[in-house]
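Read the single chain below, which is given as structure tokens and is the form predicted on its own.
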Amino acid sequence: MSERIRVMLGAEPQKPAVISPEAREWHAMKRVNKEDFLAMKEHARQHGVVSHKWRNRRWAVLLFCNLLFTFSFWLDIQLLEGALTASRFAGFHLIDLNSALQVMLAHKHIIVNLFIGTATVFFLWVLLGGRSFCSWVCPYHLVAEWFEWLHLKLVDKKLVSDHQFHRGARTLFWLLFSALALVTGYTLFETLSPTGILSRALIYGPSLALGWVLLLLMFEVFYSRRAWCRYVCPIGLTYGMVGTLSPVRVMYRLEHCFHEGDCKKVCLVPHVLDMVVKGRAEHTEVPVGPDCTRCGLCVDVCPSGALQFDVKGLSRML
């Protein structure tokens, strides 16, 4: 677990020092020459069933959550009031953990009502785990996902190239935004966050701040794939830390894997799938780390079912 947290903070995944005897047997059985390996990968791709099941479910949940804010406000039914930063659902206060942290740092003391309001959100994301908030709730994630399709098309036609930064930049930005809130007394990140800007625009109407969101999207289309989510956004890092011990995860099963690598190509955070590289899995079953957004794209694209959603302690009973 400590290794996975280290990777989430920006370190590169390392080859495991110890591999279980069962995993070693599977690795040995998979030692084939290059031609056979390529043929095996091609066979897996050709026989894989194309599915968008988890992507469609995720989009439906994300749109439902965000439109519930919108219609509650427009129809004045007061079911879900506020925005993603801070809201109230059927009387329960829901406050974004990162926003609450920024506000308390800016005020330089623990605000009791704010602390209580984070409790529901905290336990929800402890249960669901990883960065589920990012892919299942955040409106910027959905918009960036659509623009990512354009970026990949341009890369495929060799009109642009993807520029990558060190993943540790996100940890530095987390520290920087926290320090700025503490020193200045202002929550600067909340002003810049495309998550908050889009959430408020959906509920209260568009503002000039949408120009900033458009600039971010253009940067991601023409220069660096999903740069905000991968290298800047502290919200993802906060929820990743909270969901480290979650029972809900994506499970990798070595015996089913053909190592064709399609899962890493669609993944927003491909470093969490380092175990799919031949020889890297330390056990026959390996849970994907807490930096995973639980988006399900790898589950949809995996031709052999080696990656599946799993609930710890419950899946074997079902």
The other form holds:
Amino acid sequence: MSERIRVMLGAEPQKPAVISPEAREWHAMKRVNKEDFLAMKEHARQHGVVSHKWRNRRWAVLLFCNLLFTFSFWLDIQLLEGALTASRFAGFHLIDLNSALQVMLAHKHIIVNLFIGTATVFFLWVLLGGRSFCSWVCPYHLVAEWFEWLHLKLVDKKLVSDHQFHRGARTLFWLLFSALALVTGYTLFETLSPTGILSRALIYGPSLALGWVLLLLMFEVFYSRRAWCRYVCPIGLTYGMVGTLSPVRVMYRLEHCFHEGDCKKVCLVPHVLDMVVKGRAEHTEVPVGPDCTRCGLCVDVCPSGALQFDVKGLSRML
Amino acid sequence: MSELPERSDDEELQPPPGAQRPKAPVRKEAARRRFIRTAALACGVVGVSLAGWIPVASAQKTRLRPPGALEEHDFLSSCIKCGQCVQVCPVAAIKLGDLDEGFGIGVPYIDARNQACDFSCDAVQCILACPTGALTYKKPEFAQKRAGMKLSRDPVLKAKAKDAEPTLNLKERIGVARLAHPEACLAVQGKGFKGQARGANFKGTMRYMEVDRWKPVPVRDHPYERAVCDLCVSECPIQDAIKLEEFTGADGSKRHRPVVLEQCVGCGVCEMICPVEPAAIVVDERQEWKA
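The form predicted on its own done, now the form predicted together with its partner chain:
Complete assembly follows, chain above in first position.
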């Protein structure tokens, strides 16, 4: 577990020191002759179903959550009042963990409502998988996902290339923004956060700040794939830490894997899928680490079903 | 077997865990470039976020904040930018700041001339809605305070004057009204007023007790006819906040002028309703009372 947290904070994934006997057996079995292996791979591919099941569900949930804010206000049904940074759902306070952190550090006082709302959201995301907030709720994630498609098209045509940064930058930003809020007494990160800007724009109408969001998207299209989510956004890290012990995760099953690497190609955080590299899995079943946004793209893309959603305890019972 | 490319990932061929393979020059160069890029990214993002200071430090826009707002620095730090205050306001007086307001992005303000807070909600709902205490009935101990911001007594809401509890639960003002252009004021000129206070295209709304206690109506739907213009005084929602004072003009005729009193909370209704352009009476936002 500490290794997975280290990877989330920016370290390169390491090869496991100990590999369980069962996993060793599987690794050995995959070293059959090449023809047989390719034949099995082909077989799996032909029977694999190209599906967008999880992506479609996720987009629907994301749009529903964000539009619930919008229509609550427009139609004055008062079901979900406020914006993503802080809201009331049927009267219950819900407060975004990172916004609450910024306000507490800047203001240096904790208000009861803020504490209640933060605790509610904390437990909610401990249950639902931490960074699932990113891919299932954050409006910037969806927009960035659409622009990522454009980026990949351009990469394919060799018009642009993806410039990677050190993933440790996000940890640095998390510390920097916390320190700056504490020292300056302003919620610095909220000035930049495309999550807050987009959420407010959806509810209260467009603003100049959308220009900043567009700038970020252009940076991602022409220079660095998903740069904001991968290397900058402290919200992602905050929720990542919350989801460390979450029961909801993606589970990797070594026996079904043909090590083709399609999952890593579609993943926002491919470092969490290091175990899919041939010989890396330390057990026959490996849960994907806390930096995973539970977006399900890998589940959709895997032709042999080696990656599946899993709820700790529950899946075994079903 | 050995020609399988995947073979390179097999553990037997790898050095034991922990042992570092010497990096090839190309990879070293790539790592160096990545480090420089990352440093540039860090400087860029922090730099852009610090640029939010410029509008705040230069105070380009001093905004009128909603009722119960903490002092500006405390307000900017404690506001979580959710807009719940915007959603509860029955006259839609509250707007959210944009990018050009730096750290004030997403922070609520009131543009009184276009739509003032007229306490139509009866209970200062925006304060109730605020989840972080950036808007508060009573400033807590630790909050910064200024003399002259505290009202000498709880303001009485004219609309509730006959109720058992006629006061607004508001202890501090958000500004003070001031007759900025006495020469433009119709009462000072000895003139009356007839018609729509702000013309036919004005979108602002206000609660008129004689029309409906709970439903604000557009100002343009409520024309006036006054022998002496006293709109700022008659439409002020707070008791004893402003009065009309008689004086004798240079030509010996009887004239009037509005005088702002200590109970003024700075809601801005006088500024909104003033029929001359630009408004003769304005609210100085975040201004304390000076006797």
